[in-house]
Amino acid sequence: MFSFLLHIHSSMWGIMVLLFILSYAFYRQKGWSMALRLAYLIMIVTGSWMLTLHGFPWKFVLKGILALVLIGLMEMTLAKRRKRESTFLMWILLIVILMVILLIGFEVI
């Protein structure tokens, strides 16, 4: 089962990347931004379901942190974009705690 789980949450990271790219793109287009937003619940979901399982090691328990900043800090950045404001200190933000998020995800921290 914990296997099952790590394959889908590990899958929604790389959609959830590719469809947050593709709703600063085409920022005008509502449906890029609602599939993503099914990515979250589904990361969520599925983190949340491995943290029970696992029986909620501190350094998962900041890796489920650090997603919901992420996941805060793209729906930022989403709204800046459509407000056609600057985004680079988001991206900035965006980047680093996503490489801390996959070096913990992957146990290299």
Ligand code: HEM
Contents of the next structure:
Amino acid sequence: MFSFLLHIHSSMWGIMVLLFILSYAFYRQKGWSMALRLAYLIMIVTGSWMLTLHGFPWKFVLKGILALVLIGLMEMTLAKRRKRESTFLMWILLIVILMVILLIGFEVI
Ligand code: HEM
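Cool, the form predicted on its own is there; where's the form predicted in complex with the named molecule?
So here's everything in the complex, that chain up top.
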């Protein structure tokens, strides 16, 4: 079960990032952001399930919290884009948090 969840989780994060870029580029098209939200859901469900199976190691609890912050930042960035507001700072924050999540996910840190 764990390896099945990990397989979905580790193949889905790249798709989630791609869907975010497409939702940003084509912000008038609702389909991309709906698919993005489905990707969020799959990441949260597989992630929390693995966290439970793992017995809540603190590093992955932190990673889960950072992931929820990342998702919030992605949604705020898309909202600013639709309002034609500057998103430069949001992108910097997004990329830094995504890097930290990936470093924890791949157990580099
Ligand atoms: C939404 C953004 C997220 C990204 C980009 C992300 C990314 C990753 C990556 C790259 C891995 C390693 C996959 C591998 O070893 O092949 C991983 C594993 C994991 N993630 Fe996430 N994740 C996210 C959300 C979450 C959430 C919300 C949780 C928990 C609530 C979570 C919990 C875990 C756990 C427990 C592992 C397994 C670690 C292991 O034992 O190998 N992730 N994640």
